[in-house]
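Only one chain comes next, encoded as C-alpha coordinates, the form predicted alone.
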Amino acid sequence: MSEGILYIVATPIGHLNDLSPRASEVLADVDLIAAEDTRVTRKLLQHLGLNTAMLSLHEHNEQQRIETLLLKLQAGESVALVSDAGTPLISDPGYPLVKAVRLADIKVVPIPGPCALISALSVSGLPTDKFIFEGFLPGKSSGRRGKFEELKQEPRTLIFYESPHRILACLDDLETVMGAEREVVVARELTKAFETIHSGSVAETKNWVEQDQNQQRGEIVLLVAGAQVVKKQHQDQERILGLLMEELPLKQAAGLTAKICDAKRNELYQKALEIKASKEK
(Lines of atoms letter the chains of each structure in order from A and count residues from 1; the text may use other names and numbers.)
(Lines give C-alpha, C1' and ligand atoms only; values in the text may rest on other atoms or scores of the structure.)
Protein backbone atom coordinates (compact mmCIF):
# COMPACT_ATOMS: atom_id res chain seq x y z
CA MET A 1 0.00 0.00 0.00
CA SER A 2 1.36 3.42 -0.94
CA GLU A 3 1.66 6.09 1.73
CA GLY A 4 -0.67 9.06 1.82
CA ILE A 5 0.13 12.72 1.22
CA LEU A 6 -0.05 15.65 3.60
CA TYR A 7 -1.38 18.75 1.83
CA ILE A 8 -0.73 22.19 3.33
CA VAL A 9 -3.77 24.11 2.11
CA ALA A 10 -4.05 27.90 2.20
CA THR A 11 -7.60 29.10 2.87
CA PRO A 12 -9.17 32.58 2.53
CA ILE A 13 -8.26 35.31 5.02
CA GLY A 14 -11.67 36.86 4.43
CA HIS A 15 -13.13 36.70 0.94
CA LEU A 16 -14.26 33.12 0.27
CA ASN A 17 -13.75 33.50 -3.49
CA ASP A 18 -10.00 33.68 -2.84
CA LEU A 19 -9.92 29.91 -2.29
CA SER A 20 -8.23 28.40 -5.34
CA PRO A 21 -9.93 25.71 -7.47
CA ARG A 22 -7.04 23.38 -6.64
CA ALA A 23 -7.54 23.94 -2.90
CA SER A 24 -11.25 23.16 -3.30
CA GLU A 25 -10.43 19.93 -5.11
CA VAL A 26 -7.97 18.85 -2.43
CA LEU A 27 -10.42 19.56 0.40
CA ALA A 28 -13.01 17.48 -1.45
CA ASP A 29 -10.69 14.56 -2.23
CA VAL A 30 -8.67 14.03 0.98
CA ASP A 31 -9.69 11.47 3.56
CA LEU A 32 -9.28 13.86 6.46
CA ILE A 33 -8.84 17.57 7.17
CA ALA A 34 -6.72 18.57 10.17
CA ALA A 35 -8.20 21.93 11.15
CA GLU A 36 -7.08 24.52 13.69
CA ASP A 37 -10.74 25.09 14.63
CA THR A 38 -13.24 22.64 13.12
CA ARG A 39 -16.08 25.14 13.66
CA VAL A 40 -14.36 27.71 11.43
CA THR A 41 -13.42 25.16 8.77
CA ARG A 42 -16.93 23.66 8.79
CA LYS A 43 -18.29 27.03 7.56
CA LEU A 44 -15.87 26.90 4.64
CA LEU A 45 -16.81 23.32 3.82
CA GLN A 46 -20.50 24.21 3.96
CA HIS A 47 -19.84 27.05 1.51
CA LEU A 48 -18.21 24.50 -0.81
CA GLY A 49 -20.92 21.90 -0.27
CA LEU A 50 -18.45 19.43 1.25
CA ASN A 51 -18.68 17.05 4.17
CA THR A 52 -15.06 15.87 4.47
CA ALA A 53 -14.14 14.35 7.84
CA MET A 54 -12.22 16.68 10.18
CA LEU A 55 -9.91 16.39 13.16
CA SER A 56 -8.88 19.34 15.33
CA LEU A 57 -5.21 20.27 15.43
CA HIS A 58 -4.25 23.36 17.41
CA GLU A 59 -1.41 24.62 19.59
CA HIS A 60 -2.69 22.75 22.66
CA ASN A 61 -3.05 19.28 21.12
CA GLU A 62 -0.64 19.22 18.17
CA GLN A 63 1.93 16.93 19.78
CA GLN A 64 -0.81 14.41 20.65
CA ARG A 65 -2.26 14.48 17.13
CA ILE A 66 1.02 13.84 15.32
CA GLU A 67 1.10 10.10 16.00
CA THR A 68 -2.55 9.69 14.93
CA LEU A 69 -1.98 11.55 11.67
CA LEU A 70 1.27 9.73 10.92
CA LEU A 71 -0.49 6.39 11.26
CA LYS A 72 -3.21 7.52 8.86
CA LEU A 73 -0.69 8.77 6.32
CA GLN A 74 1.37 5.59 6.58
CA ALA A 75 -1.83 3.60 6.00
CA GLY A 76 -2.32 5.41 2.69
CA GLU A 77 -4.82 8.08 3.74
CA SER A 78 -4.45 11.65 2.49
CA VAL A 79 -4.68 14.57 4.92
CA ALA A 80 -5.15 18.31 4.38
CA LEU A 81 -3.83 20.71 7.02
CA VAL A 82 -5.66 24.04 7.25
CA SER A 83 -5.58 26.95 9.69
CA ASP A 84 -8.50 29.24 10.47
CA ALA A 85 -7.38 31.61 7.72
CA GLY A 86 -4.47 32.00 5.33
CA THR A 87 -1.43 29.79 4.89
CA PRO A 88 -0.89 27.20 7.65
CA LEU A 89 2.24 27.42 9.86
CA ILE A 90 2.52 31.22 9.42
CA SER A 91 1.99 32.17 13.09
CA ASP A 92 -0.33 29.15 13.21
CA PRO A 93 0.06 25.47 14.24
CA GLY A 94 1.62 22.90 11.93
CA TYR A 95 5.41 23.07 12.12
CA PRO A 96 5.89 20.01 14.41
CA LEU A 97 3.51 17.98 12.24
CA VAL A 98 5.21 18.89 8.96
CA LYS A 99 8.65 18.19 10.44
CA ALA A 100 7.52 14.78 11.74
CA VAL A 101 5.90 13.86 8.42
CA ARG A 102 8.98 14.81 6.44
CA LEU A 103 11.23 12.87 8.82
CA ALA A 104 8.98 9.87 8.17
CA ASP A 105 9.72 10.36 4.47
CA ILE A 106 6.08 11.01 3.65
CA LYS A 107 5.27 13.50 0.88
CA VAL A 108 4.20 17.01 1.88
CA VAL A 109 2.57 19.11 -0.85
CA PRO A 110 1.91 22.87 -0.65
CA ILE A 111 -1.38 24.21 -2.00
CA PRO A 112 -0.54 27.93 -2.09
CA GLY A 113 -2.97 30.75 -1.63
CA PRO A 114 -3.82 33.68 0.66
CA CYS A 115 -1.35 34.91 3.27
CA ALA A 116 -2.09 38.08 5.25
CA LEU A 117 1.51 39.25 5.60
CA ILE A 118 2.26 38.91 1.87
CA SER A 119 -1.04 40.53 0.90
CA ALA A 120 -0.32 43.46 3.21
CA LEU A 121 3.25 43.85 1.96
CA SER A 122 2.14 43.86 -1.67
CA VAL A 123 -0.09 46.92 -1.19
CA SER A 124 1.94 48.74 1.48
CA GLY A 125 4.12 50.89 -0.74
CA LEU A 126 7.12 49.90 1.39
CA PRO A 127 10.17 48.12 -0.08
CA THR A 128 9.33 44.50 -0.91
CA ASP A 129 12.71 43.20 -2.05
CA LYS A 130 13.85 42.51 1.51
CA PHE A 131 11.63 42.12 4.56
CA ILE A 132 11.34 40.21 7.83
CA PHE A 133 8.24 38.79 9.49
CA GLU A 134 8.23 38.80 13.29
CA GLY A 135 4.77 37.32 13.89
CA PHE A 136 2.76 38.53 16.88
CA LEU A 137 4.34 41.15 19.11
CA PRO A 138 4.61 40.61 22.90
CA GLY A 139 1.47 41.43 24.86
CA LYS A 140 3.16 43.72 27.36
CA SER A 141 4.61 47.15 26.64
CA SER A 142 8.04 46.26 28.02
CA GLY A 143 8.24 43.27 25.70
CA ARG A 144 7.16 45.28 22.66
CA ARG A 145 9.64 48.04 23.37
CA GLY A 146 12.37 45.47 23.78
CA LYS A 147 11.49 43.92 20.42
CA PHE A 148 11.38 47.35 18.71
CA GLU A 149 14.74 48.27 20.27
CA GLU A 150 16.18 45.03 18.89
CA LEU A 151 14.91 45.90 15.40
CA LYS A 152 15.48 49.67 15.49
CA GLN A 153 18.43 49.61 13.08
CA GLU A 154 17.06 46.82 10.86
CA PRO A 155 17.08 48.12 7.26
CA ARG A 156 14.50 45.67 5.91
CA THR A 157 10.75 46.26 5.99
CA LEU A 158 9.34 44.93 9.27
CA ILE A 159 6.05 43.01 9.38
CA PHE A 160 4.06 42.13 12.50
CA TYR A 161 0.65 40.74 13.37
CA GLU A 162 -1.07 42.76 16.10
CA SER A 163 -4.21 42.40 18.17
CA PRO A 164 -6.79 45.18 17.59
CA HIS A 165 -7.13 45.98 21.29
CA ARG A 166 -3.37 46.57 21.52
CA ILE A 167 -2.77 48.54 18.31
CA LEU A 168 -2.81 51.97 20.01
CA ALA A 169 -0.42 50.89 22.76
CA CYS A 170 1.75 49.24 20.11
CA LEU A 171 2.00 52.44 18.07
CA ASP A 172 2.80 54.37 21.24
CA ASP A 173 5.67 51.97 22.01
CA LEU A 174 6.85 52.18 18.41
CA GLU A 175 6.91 55.98 18.59
CA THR A 176 8.91 55.87 21.82
CA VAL A 177 11.57 53.56 20.39
CA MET A 178 11.75 54.35 16.67
CA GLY A 179 10.50 57.94 16.62
CA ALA A 180 7.36 59.75 15.53
CA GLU A 181 8.44 60.07 11.89
CA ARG A 182 9.10 56.39 11.07
CA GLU A 183 6.75 55.33 8.25
CA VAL A 184 4.19 52.64 9.06
CA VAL A 185 1.29 50.93 7.34
CA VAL A 186 -1.73 49.48 9.14
CA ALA A 187 -3.51 46.88 6.99
CA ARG A 188 -6.78 45.87 8.67
CA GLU A 189 -9.42 43.29 7.78
CA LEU A 190 -7.75 42.43 4.46
CA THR A 191 -10.14 41.13 1.76
CA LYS A 192 -13.13 41.68 4.07
CA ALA A 193 -15.98 44.17 3.82
CA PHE A 194 -14.32 46.82 6.00
CA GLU A 195 -10.78 46.49 4.69
CA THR A 196 -8.61 49.54 5.36
CA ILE A 197 -4.98 50.17 4.42
CA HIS A 198 -3.50 53.31 5.95
CA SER A 199 0.05 54.62 5.63
CA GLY A 200 1.75 57.54 7.33
CA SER A 201 4.16 58.45 10.09
CA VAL A 202 3.84 56.70 13.44
CA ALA A 203 2.48 59.88 15.05
CA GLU A 204 -0.08 60.54 12.31
CA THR A 205 -1.19 56.92 12.20
CA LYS A 206 -1.58 56.77 15.98
CA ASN A 207 -3.80 59.85 15.84
CA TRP A 208 -5.86 58.29 13.00
CA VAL A 209 -6.44 55.11 15.01
CA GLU A 210 -7.38 57.16 18.10
CA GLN A 211 -9.94 59.17 16.16
CA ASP A 212 -11.69 56.15 14.60
CA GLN A 213 -12.76 53.34 16.93
CA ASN A 214 -13.43 51.11 13.91
CA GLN A 215 -9.69 50.95 13.29
CA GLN A 216 -9.33 49.20 16.64
CA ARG A 217 -11.30 46.16 15.48
CA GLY A 218 -10.51 43.11 13.35
CA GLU A 219 -7.33 41.46 12.13
CA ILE A 220 -4.32 43.76 11.77
CA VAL A 221 -1.01 43.54 9.93
CA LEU A 222 1.45 46.27 10.98
CA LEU A 223 4.29 47.13 8.61
CA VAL A 224 7.19 49.40 9.57
CA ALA A 225 9.70 50.98 7.20
CA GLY A 226 13.26 49.79 7.69
CA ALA A 227 15.97 52.04 9.12
CA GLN A 228 17.62 54.40 6.65
CA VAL A 229 21.03 52.74 6.52
CA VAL A 230 22.26 54.73 3.52
CA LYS A 231 21.76 57.99 5.38
CA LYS A 232 23.67 56.65 8.37
CA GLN A 233 26.50 55.49 6.10
CA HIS A 234 26.77 58.98 4.62
CA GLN A 235 26.82 60.50 8.10
CA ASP A 236 29.63 58.14 9.13
CA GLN A 237 31.61 58.99 6.01
CA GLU A 238 31.26 62.72 6.63
CA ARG A 239 32.30 62.35 10.27
CA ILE A 240 35.44 60.37 9.33
CA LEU A 241 36.22 62.76 6.48
CA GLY A 242 35.88 65.76 8.79
CA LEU A 243 38.24 64.26 11.37
CA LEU A 244 40.87 63.39 8.75
CA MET A 245 40.63 66.86 7.16
CA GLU A 246 41.84 68.32 10.45
CA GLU A 247 45.14 66.44 10.09
CA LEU A 248 45.63 65.84 6.34
CA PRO A 249 45.41 67.65 2.99
CA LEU A 250 42.00 67.34 1.30
CA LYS A 251 43.01 64.76 -1.29
CA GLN A 252 44.69 62.54 1.27
CA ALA A 253 41.74 62.85 3.65
CA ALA A 254 39.32 61.94 0.86
CA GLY A 255 41.44 59.03 -0.31
CA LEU A 256 41.85 57.55 3.16
CA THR A 257 38.14 57.97 3.93
CA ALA A 258 37.32 56.19 0.67
CA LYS A 259 39.47 53.23 1.71
CA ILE A 260 38.00 53.08 5.21
CA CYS A 261 34.36 53.35 4.05
CA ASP A 262 34.72 51.52 0.71
CA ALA A 263 33.37 54.64 -1.03
CA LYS A 264 34.23 56.67 -4.14
CA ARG A 265 37.24 58.95 -3.68
CA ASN A 266 36.07 61.60 -6.18
CA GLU A 267 32.70 61.99 -4.42
CA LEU A 268 34.41 62.31 -1.05
CA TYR A 269 36.86 64.87 -2.44
CA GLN A 270 33.93 66.98 -3.66
CA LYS A 271 32.36 66.64 -0.23
CA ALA A 272 35.63 67.74 1.35
CA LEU A 273 35.63 70.86 -0.83
CA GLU A 274 32.06 71.63 0.29
CA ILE A 275 32.98 71.20 3.94
CA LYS A 276 36.02 73.44 3.54
CA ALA A 277 33.98 76.08 1.75
CA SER A 278 31.29 76.10 4.41
CA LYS A 279 33.91 76.58 7.14
CA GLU A 280 35.49 79.51 5.30
CA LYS A 281 32.23 81.45 5.06
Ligand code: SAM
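Rigid core here is just the name for the largest C-alpha set that superposes within 1.5 Å across the two forms. Numbering follows the first chain given and starts at 1. Keep in mind the model is a prediction, meaning the values are calculated, not measured. Compared with the form predicted together with S-adenosylmethionine:
- Here residue 254 counts as shifted, since its C-alpha moves by at least 2 Å between these two forms after the core is aligned.
- Residue 268: CA moves 2 Å or more between these two forms after rigid-core fitting.
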The other form holds:
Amino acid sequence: MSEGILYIVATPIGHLNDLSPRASEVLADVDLIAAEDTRVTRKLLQHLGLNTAMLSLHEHNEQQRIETLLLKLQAGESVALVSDAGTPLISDPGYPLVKAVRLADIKVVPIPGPCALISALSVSGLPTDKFIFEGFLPGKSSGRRGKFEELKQEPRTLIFYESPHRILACLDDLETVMGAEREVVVARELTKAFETIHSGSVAETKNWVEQDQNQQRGEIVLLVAGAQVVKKQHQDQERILGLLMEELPLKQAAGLTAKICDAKRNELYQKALEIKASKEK
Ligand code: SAM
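What about the form predicted together with S-adenosylmethionine, after the form predicted alone?
What follows is the whole complex; the chain from before opens it.
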Protein backbone atom coordinates (compact mmCIF):
# COMPACT_ATOMS: atom_id res chain seq x y z
CA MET A 1 0.00 0.00 0.00
CA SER A 2 1.33 3.46 -0.86
CA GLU A 3 1.83 6.03 1.89
CA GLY A 4 -0.47 8.96 2.42
CA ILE A 5 0.35 12.64 2.05
CA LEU A 6 0.48 15.35 4.70
CA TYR A 7 -0.95 18.60 3.32
CA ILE A 8 -0.09 21.89 5.04
CA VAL A 9 -3.17 23.97 4.30
CA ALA A 10 -3.32 27.75 4.75
CA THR A 11 -6.74 29.09 5.81
CA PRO A 12 -8.12 32.68 5.90
CA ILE A 13 -6.84 35.24 8.41
CA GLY A 14 -10.23 36.97 8.32
CA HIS A 15 -12.05 37.00 5.00
CA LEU A 16 -13.44 33.53 4.29
CA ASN A 17 -13.27 34.04 0.51
CA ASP A 18 -9.48 33.98 0.84
CA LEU A 19 -9.57 30.20 1.16
CA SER A 20 -8.26 28.89 -2.16
CA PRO A 21 -10.31 26.43 -4.25
CA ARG A 22 -7.42 23.98 -3.95
CA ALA A 23 -7.49 24.29 -0.14
CA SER A 24 -11.22 23.46 -0.05
CA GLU A 25 -10.67 20.50 -2.38
CA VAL A 26 -7.96 19.12 -0.10
CA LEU A 27 -10.07 19.68 3.04
CA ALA A 28 -12.90 17.77 1.33
CA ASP A 29 -10.73 14.91 0.05
CA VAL A 30 -8.40 14.05 2.96
CA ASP A 31 -9.18 11.27 5.39
CA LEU A 32 -8.43 13.44 8.40
CA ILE A 33 -7.86 17.09 9.30
CA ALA A 34 -5.43 17.79 12.15
CA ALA A 35 -6.66 21.12 13.50
CA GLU A 36 -5.19 23.49 16.09
CA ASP A 37 -8.70 24.00 17.51
CA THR A 38 -11.39 21.72 16.11
CA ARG A 39 -14.16 24.20 17.13
CA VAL A 40 -12.60 26.94 14.98
CA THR A 41 -12.03 24.64 12.01
CA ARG A 42 -15.55 23.20 12.33
CA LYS A 43 -16.91 26.66 11.52
CA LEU A 44 -14.80 26.79 8.37
CA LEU A 45 -15.93 23.28 7.37
CA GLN A 46 -19.58 24.24 7.99
CA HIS A 47 -19.09 27.28 5.74
CA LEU A 48 -17.77 24.92 3.04
CA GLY A 49 -20.50 22.33 3.66
CA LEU A 50 -17.93 19.69 4.64
CA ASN A 51 -17.92 17.04 7.31
CA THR A 52 -14.36 15.70 7.17
CA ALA A 53 -13.12 13.90 10.30
CA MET A 54 -10.93 15.99 12.63
CA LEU A 55 -8.34 15.49 15.32
CA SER A 56 -6.92 18.23 17.52
CA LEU A 57 -3.22 19.07 17.25
CA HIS A 58 -1.99 21.91 19.41
CA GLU A 59 1.17 22.86 21.25
CA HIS A 60 0.24 20.74 24.30
CA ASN A 61 -0.43 17.44 22.49
CA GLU A 62 1.66 17.68 19.32
CA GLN A 63 4.29 15.15 20.44
CA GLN A 64 1.62 12.48 21.17
CA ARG A 65 -0.22 13.22 17.95
CA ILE A 66 2.89 12.73 15.82
CA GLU A 67 2.92 9.00 16.51
CA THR A 68 -0.81 8.61 15.70
CA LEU A 69 -0.51 10.63 12.50
CA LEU A 70 2.63 8.83 11.33
CA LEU A 71 0.81 5.49 11.66
CA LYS A 72 -2.15 6.81 9.68
CA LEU A 73 0.08 8.25 6.94
CA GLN A 74 2.06 5.00 6.76
CA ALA A 75 -1.25 3.15 6.41
CA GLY A 76 -2.02 5.23 3.32
CA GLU A 77 -4.34 7.84 4.84
CA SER A 78 -4.03 11.47 3.79
CA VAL A 79 -3.99 14.21 6.40
CA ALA A 80 -4.44 18.00 6.21
CA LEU A 81 -2.86 20.18 8.89
CA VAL A 82 -4.61 23.50 9.56
CA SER A 83 -4.27 26.13 12.24
CA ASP A 84 -6.94 28.57 13.46
CA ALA A 85 -5.95 31.12 10.83
CA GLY A 86 -3.27 31.61 8.20
CA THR A 87 -0.37 29.34 7.39
CA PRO A 88 0.30 26.47 9.83
CA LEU A 89 3.75 26.46 11.51
CA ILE A 90 4.05 30.27 11.25
CA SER A 91 3.80 31.13 14.97
CA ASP A 92 1.49 28.12 15.07
CA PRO A 93 1.82 24.36 15.75
CA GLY A 94 3.13 21.89 13.19
CA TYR A 95 6.92 22.18 13.03
CA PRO A 96 7.66 18.95 14.99
CA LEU A 97 5.07 17.09 12.90
CA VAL A 98 6.46 18.22 9.55
CA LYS A 99 9.98 17.40 10.69
CA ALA A 100 8.97 13.90 11.81
CA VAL A 101 6.92 13.19 8.65
CA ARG A 102 9.75 14.28 6.36
CA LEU A 103 12.23 12.22 8.38
CA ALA A 104 9.96 9.21 7.80
CA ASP A 105 10.23 9.93 4.06
CA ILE A 106 6.52 10.66 3.71
CA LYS A 107 5.43 13.35 1.27
CA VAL A 108 4.53 16.80 2.68
CA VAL A 109 2.68 19.10 0.27
CA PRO A 110 2.07 22.84 0.79
CA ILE A 111 -1.32 24.36 -0.04
CA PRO A 112 -0.27 28.02 0.13
CA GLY A 113 -2.53 30.88 1.07
CA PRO A 114 -3.02 33.65 3.64
CA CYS A 115 -0.27 34.57 6.05
CA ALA A 116 -0.53 37.71 8.21
CA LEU A 117 3.15 38.68 8.04
CA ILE A 118 3.33 38.49 4.24
CA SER A 119 -0.01 40.29 3.82
CA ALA A 120 1.17 43.06 6.16
CA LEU A 121 4.55 43.39 4.45
CA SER A 122 2.97 43.56 1.00
CA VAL A 123 0.96 46.68 1.92
CA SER A 124 3.41 48.30 4.36
CA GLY A 125 5.37 50.47 1.95
CA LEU A 126 8.57 49.29 3.70
CA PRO A 127 11.37 47.54 1.78
CA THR A 128 10.30 44.02 0.87
CA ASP A 129 13.50 42.75 -0.77
CA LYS A 130 14.95 41.67 2.57
CA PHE A 131 13.07 41.24 5.83
CA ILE A 132 13.15 39.24 9.02
CA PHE A 133 10.22 37.79 10.93
CA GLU A 134 10.62 37.51 14.69
CA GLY A 135 7.20 36.03 15.58
CA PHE A 136 5.67 37.19 18.87
CA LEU A 137 7.61 39.68 20.98
CA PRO A 138 8.28 38.85 24.64
CA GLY A 139 5.38 39.72 26.96
CA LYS A 140 7.48 41.69 29.43
CA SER A 141 8.98 45.10 28.81
CA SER A 142 12.51 43.99 29.77
CA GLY A 143 12.34 41.13 27.26
CA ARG A 144 11.03 43.40 24.50
CA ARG A 145 13.72 45.99 25.09
CA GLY A 146 16.37 43.27 24.99
CA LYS A 147 15.00 42.01 21.67
CA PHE A 148 14.91 45.56 20.24
CA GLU A 149 18.53 46.16 21.39
CA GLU A 150 19.53 42.98 19.56
CA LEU A 151 17.84 44.23 16.37
CA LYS A 152 18.64 47.94 16.58
CA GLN A 153 21.32 47.87 13.86
CA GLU A 154 19.51 45.33 11.65
CA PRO A 155 19.14 46.89 8.18
CA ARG A 156 16.33 44.58 6.99
CA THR A 157 12.63 45.32 7.58
CA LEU A 158 11.58 43.82 10.94
CA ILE A 159 8.24 42.05 11.33
CA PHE A 160 6.60 41.07 14.62
CA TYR A 161 3.27 39.67 15.79
CA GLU A 162 2.01 41.65 18.77
CA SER A 163 -0.97 41.41 21.09
CA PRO A 164 -3.35 44.41 20.98
CA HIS A 165 -3.15 44.69 24.79
CA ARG A 166 0.59 45.26 24.59
CA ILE A 167 0.88 47.39 21.45
CA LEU A 168 1.17 50.67 23.36
CA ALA A 169 3.77 49.36 25.82
CA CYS A 170 5.58 47.79 22.88
CA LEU A 171 5.77 51.08 20.94
CA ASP A 172 7.00 52.73 24.13
CA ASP A 173 9.85 50.20 24.43
CA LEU A 174 10.63 50.59 20.74
CA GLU A 175 10.90 54.36 21.13
CA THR A 176 13.24 53.95 24.11
CA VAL A 177 15.57 51.61 22.24
CA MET A 178 15.41 52.66 18.58
CA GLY A 179 14.42 56.32 18.97
CA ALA A 180 11.25 58.34 18.30
CA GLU A 181 11.97 58.77 14.59
CA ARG A 182 12.18 55.13 13.48
CA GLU A 183 9.42 54.40 10.93
CA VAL A 184 6.84 51.78 11.86
CA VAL A 185 3.70 50.29 10.32
CA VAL A 186 0.82 48.86 12.35
CA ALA A 187 -1.26 46.47 10.22
CA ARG A 188 -4.43 45.59 12.13
CA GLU A 189 -7.38 43.31 11.38
CA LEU A 190 -6.15 42.50 7.86
CA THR A 191 -8.87 41.30 5.47
CA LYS A 192 -11.55 42.05 8.12
CA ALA A 193 -14.17 44.79 8.48
CA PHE A 194 -11.94 47.14 10.49
CA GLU A 195 -8.74 46.64 8.53
CA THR A 196 -6.32 49.50 9.33
CA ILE A 197 -2.81 50.11 8.02
CA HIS A 198 -1.03 52.99 9.70
CA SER A 199 2.49 54.25 8.89
CA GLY A 200 4.42 56.86 10.84
CA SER A 201 7.31 57.48 13.19
CA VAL A 202 7.29 55.51 16.45
CA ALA A 203 6.36 58.67 18.41
CA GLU A 204 3.49 59.64 16.08
CA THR A 205 2.16 56.08 15.93
CA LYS A 206 2.30 55.70 19.71
CA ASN A 207 0.27 58.89 20.05
CA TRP A 208 -2.24 57.68 17.43
CA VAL A 209 -2.72 54.32 19.21
CA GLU A 210 -3.09 56.09 22.55
CA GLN A 211 -5.77 58.47 21.23
CA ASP A 212 -7.91 55.74 19.66
CA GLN A 213 -8.83 52.77 21.90
CA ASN A 214 -9.97 50.83 18.81
CA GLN A 215 -6.34 50.55 17.76
CA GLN A 216 -5.74 48.45 20.87
CA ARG A 217 -8.17 45.76 19.73
CA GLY A 218 -8.05 42.93 17.20
CA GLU A 219 -5.02 41.31 15.61
CA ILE A 220 -1.84 43.20 14.85
CA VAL A 221 1.31 42.86 12.79
CA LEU A 222 3.97 45.41 13.68
CA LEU A 223 6.60 46.28 11.08
CA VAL A 224 9.68 48.37 11.80
CA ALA A 225 11.91 49.94 9.14
CA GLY A 226 15.44 48.54 9.15
CA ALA A 227 18.38 50.64 10.43
CA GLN A 228 19.84 53.05 7.92
CA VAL A 229 23.24 51.39 8.06
CA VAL A 230 24.21 52.17 4.48
CA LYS A 231 23.50 55.87 4.87
CA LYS A 232 25.56 55.94 8.05
CA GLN A 233 28.43 54.10 6.33
CA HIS A 234 28.43 56.66 3.52
CA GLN A 235 28.40 59.49 6.02
CA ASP A 236 31.42 57.97 7.82
CA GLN A 237 33.29 57.47 4.53
CA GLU A 238 32.71 61.06 3.45
CA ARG A 239 33.90 62.38 6.80
CA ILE A 240 37.14 60.38 6.61
CA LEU A 241 37.65 61.36 2.97
CA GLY A 242 37.09 65.04 3.79
CA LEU A 243 39.64 64.93 6.61
CA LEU A 244 42.29 63.17 4.50
CA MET A 245 41.72 65.54 1.57
CA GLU A 246 42.81 68.40 3.79
CA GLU A 247 46.26 66.78 4.19
CA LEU A 248 46.81 64.70 1.04
CA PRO A 249 46.40 64.83 -2.75
CA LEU A 250 42.96 63.60 -3.92
CA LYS A 251 44.06 60.22 -5.29
CA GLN A 252 45.95 59.37 -2.13
CA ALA A 253 43.07 60.51 0.10
CA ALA A 254 40.62 58.37 -1.91
CA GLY A 255 42.97 55.35 -1.86
CA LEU A 256 43.54 55.56 1.88
CA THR A 257 39.81 56.04 2.63
CA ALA A 258 39.04 53.01 0.45
CA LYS A 259 41.48 50.92 2.50
CA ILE A 260 40.18 52.16 5.85
CA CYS A 261 36.49 51.69 4.93
CA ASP A 262 36.90 48.63 2.72
CA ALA A 263 35.17 50.59 -0.07
CA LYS A 264 35.72 51.17 -3.80
CA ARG A 265 38.66 53.45 -4.63
CA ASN A 266 37.13 54.76 -7.89
CA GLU A 267 33.85 55.71 -6.24
CA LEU A 268 35.69 57.53 -3.47
CA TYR A 269 37.85 59.35 -6.02
CA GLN A 270 34.66 60.53 -7.80
CA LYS A 271 33.31 61.64 -4.43
CA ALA A 272 36.55 63.49 -3.71
CA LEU A 273 36.23 65.34 -7.03
CA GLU A 274 32.65 66.32 -6.12
CA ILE A 275 33.71 67.57 -2.68
CA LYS A 276 36.57 69.57 -4.24
CA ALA A 277 34.26 71.07 -6.89
CA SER A 278 31.65 72.06 -4.29
CA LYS A 279 34.35 73.77 -2.19
CA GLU A 280 35.61 75.72 -5.21
CA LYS A 281 32.15 77.09 -6.05
N1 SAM B 1 -0.23 31.31 11.27
C2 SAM B 1 -0.70 32.67 11.24
C3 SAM B 1 -0.21 33.36 9.96
O4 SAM B 1 0.03 32.67 8.98
O5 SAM B 1 -0.09 34.57 9.94
C6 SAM B 1 -0.32 33.42 12.49
C7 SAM B 1 -0.84 32.82 13.74
S8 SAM B 1 -0.40 33.68 15.18
C9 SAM B 1 -0.92 32.57 16.42
C10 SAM B 1 -1.61 34.93 15.30
C11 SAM B 1 -1.04 36.33 15.09
O12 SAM B 1 -0.94 36.61 13.71
C13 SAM B 1 -1.93 37.44 15.65
O14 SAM B 1 -1.70 37.65 17.02
C15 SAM B 1 -1.49 38.62 14.83
O16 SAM B 1 -0.26 39.14 15.30
C17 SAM B 1 -1.26 37.96 13.46
N18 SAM B 1 -2.52 37.99 12.68
C19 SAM B 1 -3.32 36.96 12.37
N20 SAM B 1 -4.37 37.37 11.64
C21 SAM B 1 -4.23 38.69 11.48
C22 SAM B 1 -4.98 39.70 10.82
N23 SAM B 1 -6.13 39.41 10.21
N24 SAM B 1 -4.53 40.97 10.85
C25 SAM B 1 -3.39 41.28 11.49
N26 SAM B 1 -2.63 40.38 12.13
C27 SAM B 1 -3.04 39.09 12.13
